[in-house]
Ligand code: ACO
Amino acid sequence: MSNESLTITDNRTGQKYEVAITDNTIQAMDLRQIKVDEEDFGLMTYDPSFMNTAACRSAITFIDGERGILRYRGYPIEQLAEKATFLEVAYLLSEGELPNQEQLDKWTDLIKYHTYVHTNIIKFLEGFRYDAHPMGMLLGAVSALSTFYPDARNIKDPENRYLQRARLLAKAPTIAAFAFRHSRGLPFVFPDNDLDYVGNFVNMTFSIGGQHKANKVLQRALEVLLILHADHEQNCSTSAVRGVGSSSVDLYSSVSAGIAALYGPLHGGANEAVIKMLDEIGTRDNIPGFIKDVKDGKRRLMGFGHRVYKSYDPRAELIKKIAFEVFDQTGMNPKLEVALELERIALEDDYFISRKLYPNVDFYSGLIYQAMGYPTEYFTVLFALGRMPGWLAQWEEMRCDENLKIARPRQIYTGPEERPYVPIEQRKALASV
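Return the structure of the sequence above as one chain only, in the form predicted on its own.
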């Protein structure tokens, strides 16, 4: 018997089975051999919300939640956040290695070439109500890109896939900026390709009557936030991109599924919930009462805890540092004082420590976005811009996976057994609900 195997005894039959262990996992299909008789379907696993199921092999992002480690293609997030540009990180996620100067120049030129959107996309965005949520606008416009680039359906051509990934990475900031301007009744500002990727986006969002004079500290802070959000393994939105993409649909439709997932308040909307919570607390004097309500189950502590991280989220540590740099430029936000005191109390309280509730990436990011002039409903759009390289890289990796099949989870049927159809005149009235 191999040491790299698992021996399973079926107590129903006494039969023993040996299942191979690879990369500390077993193949779920190996369990199908475990049957009571030949007509038995075989054993399945039941894992709601995929708490302990690996759906793919990936070389993109490594996370160790117990030790608070996050790496992109092996590079520590701390080093990338300090030294890299967003387009360098996007290239790294896409190609697997950091670019040399020639590769980066070529990559940057390609992105700049595709920053403009078709004029009909502008008309499409103008058709939204003045109060349309910017994430809904981003979702609709990215999905619509599939009709503007029908060649994207040719997903078997690697060069074509590369072109579509570059197009979407280039056009996402333009669409996002247009959504921002639309919600304010401002004219759209077109891309200025003399600016870098992040600078161009900032200019498109905030320019009034000429090129926007960006604060370099705030602009770099925004770039670091985008880098910190660039990928995060098989989260809800990335799983959506892969799941929809497994049907062999085009890139734009696949990524729009990720945007839709990120739209949800339990995923991309968490930093908005933190701002709301801080507003409700109001002042530091109200924190003890709020903490008591959390322990009593009356309130929720937003921005703490994570599905993966069971220690301090490494991104949260970096963002906390950025927050101070930003507020040195903009002036102290009273909410930051509340946040710092809330964090201090929570990190010293056994109630939260025992539950491994540490600050996550959302706890401080909303405060920074707000200080930069972005409204709360726009926070998730910024999240989507940051996550775009990860979605693109995950989609490409999925397309190249020799084990790729259309996603099709199993279920455990809990409904009634077979029963005959009853004519309507013979049916009894259902009890009113």
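The structure presented is a predicted model; accordingly, all values stated were derived computationally and were not measured. Numbering follows the first chain given and starts at 1. We call the rigid core the largest set of C-alpha positions that still match within 1.5 Å between the two forms. Compared with the form predicted in complex with the ligand:
Taking the rigid core as fixed, one finds a CA shift for I424 of 2 Å or more between these two forms.
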Contents of the next structure:
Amino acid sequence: MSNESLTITDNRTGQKYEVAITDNTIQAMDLRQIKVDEEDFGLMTYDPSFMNTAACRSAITFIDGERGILRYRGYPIEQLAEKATFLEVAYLLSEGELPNQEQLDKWTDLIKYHTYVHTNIIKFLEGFRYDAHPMGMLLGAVSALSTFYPDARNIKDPENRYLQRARLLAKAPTIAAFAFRHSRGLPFVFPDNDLDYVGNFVNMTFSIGGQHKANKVLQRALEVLLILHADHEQNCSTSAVRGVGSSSVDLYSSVSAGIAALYGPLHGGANEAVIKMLDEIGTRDNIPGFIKDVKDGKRRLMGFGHRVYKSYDPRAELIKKIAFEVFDQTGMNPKLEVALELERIALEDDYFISRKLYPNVDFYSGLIYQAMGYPTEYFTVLFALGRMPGWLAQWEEMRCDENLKIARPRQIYTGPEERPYVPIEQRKALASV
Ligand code: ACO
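Mind giving me the form predicted in complex with the ligand, seeing as the form predicted on its own was just shown?
What follows is the entire complex, opening with the chain shown before.
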């Protein structure tokens, strides 16, 4: 065995084992040979929230959480945010390279071709209550697309997969915009394919009687926010897409699992939670009391902390810059002042420093979305639109992975040993019931 290996001594038996190290990783299945006797199932690892388990090999996104680095296919996020369009980034994530002009034109045409949704999707969306959360509507409608495109079940055909990915990327803004209009009781605005991807989305959300006159600064700010959210390797929602997709279900069903995961307040719902928190704090005077509650473990400082970034979140720096550009257009927001002060205090406080808690992507994004006119419950939908290319690329990469098997974690069983069935009249009432 080479030096790239690990020697393990099982102190229960005194046996020694050599396990290969590849890419700084050992194969969990190599541990299975470690047994007390032949009857033994073999050693497993316990990693309930995947704190230290690589579930796939991926060439899409690189993150160095200690150094605050994020790259899509090798390109630094800062350069993409400055120079690229969202559709270029979507192509890059999916195809592995930035498109040349001809490829981009073809890609753009394909996306435009698929922006319309079947009119039955409109009926479907109209069935939601007036106050339905738009994320629930997006989730429902994207999963419903699997019934409109049964050919998506043909997951073995690369061309078919390409078509489905383009379809979903094209239709996501339409569905998202319809969800927005539904909650406001406004008629749906259909796609205008003379506009670019983001311009079309903004028009479908905000147009009242004729084409919306977009503020170009706000529109580019929105596009950059979408780019910053486009992928983030194996996060909760992407793992959901891959996990569900590993069952060989179609793309729409797989991505709807990602949307469901993103809905949660510890993931995509955090920017909504940031606004609620800022509303609750109200004024700068209340910040010390709030920070004390956080340090006493009664609250969390929403928009702070990250499972991976432990120095800073590079997206948060870019977003803070965008926040100032946007507020320059829309006027200063009192909540931004509270947020800035909260950030200043937290970054000087030992509680946050020692735990490596820094602002994450959600700390300022909600404030920007609000300034653009999007209601709080809509923020996660904007995150989902941004993350769509990442989900699509990760799903495709999973499908092409020769090591793909259905995701099926193990467990450590902690329940009772075998016992005989008890007839109902002999069962004792539980003390707590
Ligand atoms: N406010 C206060 N304390 C915090 C926070 C926070 N936002 N985040 C973590 N901590 C503390 C924990 O209480 C814990 O302290 P302890 O060691 O004294 O018990 C320590 O920091 C480590 O926290 P964990 O929960 O173990 O960190 P984990 O990596 O599991 O959680 C998470 C990451 C979920 C993002 C967490 O930081 C959090 O809840 N943040 C607020 C929600 C948020 O902003 N989510 C958006 C994440 S970015 C995204 O999804 C796009």
